[in-house]
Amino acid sequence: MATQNETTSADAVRENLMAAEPPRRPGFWKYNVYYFRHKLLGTIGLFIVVVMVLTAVFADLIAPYAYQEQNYTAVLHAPSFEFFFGTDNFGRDVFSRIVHGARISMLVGFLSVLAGTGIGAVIGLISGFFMGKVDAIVQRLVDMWMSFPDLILALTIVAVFGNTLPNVIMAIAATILPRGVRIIRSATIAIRETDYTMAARSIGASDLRTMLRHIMPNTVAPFLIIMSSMFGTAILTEAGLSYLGLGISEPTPSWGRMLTGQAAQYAPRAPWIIVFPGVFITITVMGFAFFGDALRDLFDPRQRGR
């Protein structure tokens, strides 16, 4: 009788275990919400990024005045309800110029980072996959490229080709390109030695198919990380070029250009001319830096539980 009861109990336990649903892993969006709730700096960075992007997109609706509109009856007007951030020495509304300057900063940052990391990713993918002489030549060129300070290299390109918007984007992209090469090359070298890549090559997959189908999709995570981390650097470089007079030319507003010229001359009398652009540059760069660090931890399995 005892044996029969034990058998019945074991069958019941087995049926309960089979009927029980396996634990489900949290979905993508649920995990991301949980992650950003527990990563305060990453959440703050994401909030700053979203605000700056929306400001750039809807600059015409947010700015109360045109960025080139001059009001000579309100020159160096202090911050007030009429002029939120005051006016400059030409009577232009500083708040409106900062809002429109966000559009320039986001545009230059996005295009330069996309071009620099995109071209660098292609070169790094080829260099890391084929190795040998190709890799040696590419890496020596990258070493020489990175030996130049970023701002000096960007200044040289802009001074030679002119300070138009495409040239400024090209100059900043040139400073980002070697970092994209290094990051994607390292990821490619690690991925090309994995079992699935070796299996694909063993069954006769061409080099192009192996790179496009098996290696490149697995470099998306480091590609997004390098893009987010270099965005703040691109904005800071553009501000530096504009501060030195080789950035976006007038009358197009730029945060860096708002800090140079006659702004320093009028700063003791009207400090808001340089304070607000400097604050927005600092906040934007810090926001992208925080968001880039959080994105790196999000894609790194070793950091998810910390």
Given for the second form:
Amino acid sequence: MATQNETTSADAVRENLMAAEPPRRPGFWKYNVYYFRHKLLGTIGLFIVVVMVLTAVFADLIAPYAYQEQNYTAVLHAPSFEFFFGTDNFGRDVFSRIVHGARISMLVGFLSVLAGTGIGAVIGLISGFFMGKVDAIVQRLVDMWMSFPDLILALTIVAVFGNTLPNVIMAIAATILPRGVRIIRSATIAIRETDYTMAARSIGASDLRTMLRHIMPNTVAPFLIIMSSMFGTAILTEAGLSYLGLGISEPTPSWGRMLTGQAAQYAPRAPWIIVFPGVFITITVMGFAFFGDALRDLFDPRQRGR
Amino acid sequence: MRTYLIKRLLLFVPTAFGVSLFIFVMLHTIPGDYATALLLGGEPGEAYDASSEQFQQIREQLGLDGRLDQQYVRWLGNFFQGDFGISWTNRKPVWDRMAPRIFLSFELGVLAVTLAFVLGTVGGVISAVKQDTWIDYVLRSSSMTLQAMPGFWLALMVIVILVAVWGWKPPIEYRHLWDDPARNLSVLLLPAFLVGLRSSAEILRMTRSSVLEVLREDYVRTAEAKGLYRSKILGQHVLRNALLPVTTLAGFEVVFLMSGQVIIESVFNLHGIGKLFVQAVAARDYPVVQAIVMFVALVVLLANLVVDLMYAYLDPRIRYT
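Could the form predicted together with the partner chain be given as well, to go with the form predicted alone?
Everything in the complex follows now, all chains and molecules, and the chain you saw is the first one.
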């Protein structure tokens, strides 16, 4: 049965590649140029995602200075070859802090999205599979959950548990969870009506087996799509929390934290202090959004071109 | 319409109760008896005498005595009587801290929602009508960029540019709308615009695709074939049908705007509910946090109720299903 599922998704991918391919098999370069031109945003998105992940992983090697290193001979130094993005009011290298900040953004983004969509997916799978009373209760709970604005929910959780790294991740995951439930539930409901699920059930597959072997593998596509599109939201929420001073505490550099406090006062004189962190947040969020859209196009041909 | 109204209203009450329970449970999962320990001057986890008279008195004062379910019933009962408890930071009633700030946040929210919908729908219609022209590309890419930008950063950048280039000074003193409307708007208009601008991106996207869909309908082609003016087709045939689904976004936007408002109030140092909330979270002032979260959730639920009823009123198809 597993092979059947593999063929289904493989078929979808092949079909999609064929749709993107011009007639007759083109050469390597021609194909890549064609692909790049037609999936331009997705490719840019993937590029940004890869660069940011690599930056986060190799932050220590990339950053020319330590993030907490204060150089009082070069306070508010304008961008130059010595300090790519200038220095802040403590003489700390903005570029190095951004590079290290990528680490926090990626870590918090990845773990919170994984936890939020992961737990949400399990709940959504159960809710969509059993329908009836379970589903009705879960859906009412999700409605309630979604009546809290993201930032207010995250702030409340931080207020209760304190602003340490795991708690911030948990707070952001909580804002993502209900969306995961919604999307995986609707995917589950669609898949449970398919012929192969019916076939599996008719030969006596148990509920658990049907869920794990037949439905779950087919929710991987929506799962990946929601993960990449929620990644941007998670980064924005983390930046918001840090900006309010309720994210991960100093001295760990975080993009949101770099914009808070005295940064605003020095900004008219030294705009590079606030320009670069914000640009990096925006570019990263956009990258994940483009990548998510491209994934959606790849997995769901009906949505293509919208 | 009446059955729909009753059904929708019946859904509101249990949801509101559920939300209150949710908030109560969340704020009572504080590890240990942190709050009380803190009040007695100790650090969390430090040993304290739980049977002492003084301790009991403080618990009583803070509404922390009795079983959890009793506490919940008492809290909810008081809440609906307008008694939101005592703030732990300054020992004053929570309501006294919230009341003077509600109007500011409400006004900011209304201004922001209005601006978001005006900008979003106008932009979306232009973008759809001029599909695949440079205007369309500019509008779409700027709305995409806006969605990826942190709201507070956008606000900071705008302030810095205004200050550095035009020597603008942020107006500091806030006056109530009824006392001094010009001053009031001069303080609130920019933050409202910035919050609204970010929300307008989603509205623009939805309006655009909705208008494009309607433009392909048969009745639009018929109208064109009859030789009607383009403006008349747009106004009478397209917009009326295309803007209807956009109103469903209003519920989402209210929720989304509130997150933005919390931040923007901090950026512009406006003394609204959002700012109070951030202060309360930083000080771990639980009664204030609890009251504001409950208040916000109720506003959101009410807003959704109004949006749903409005939609049912505008679109008869909803009422009868």
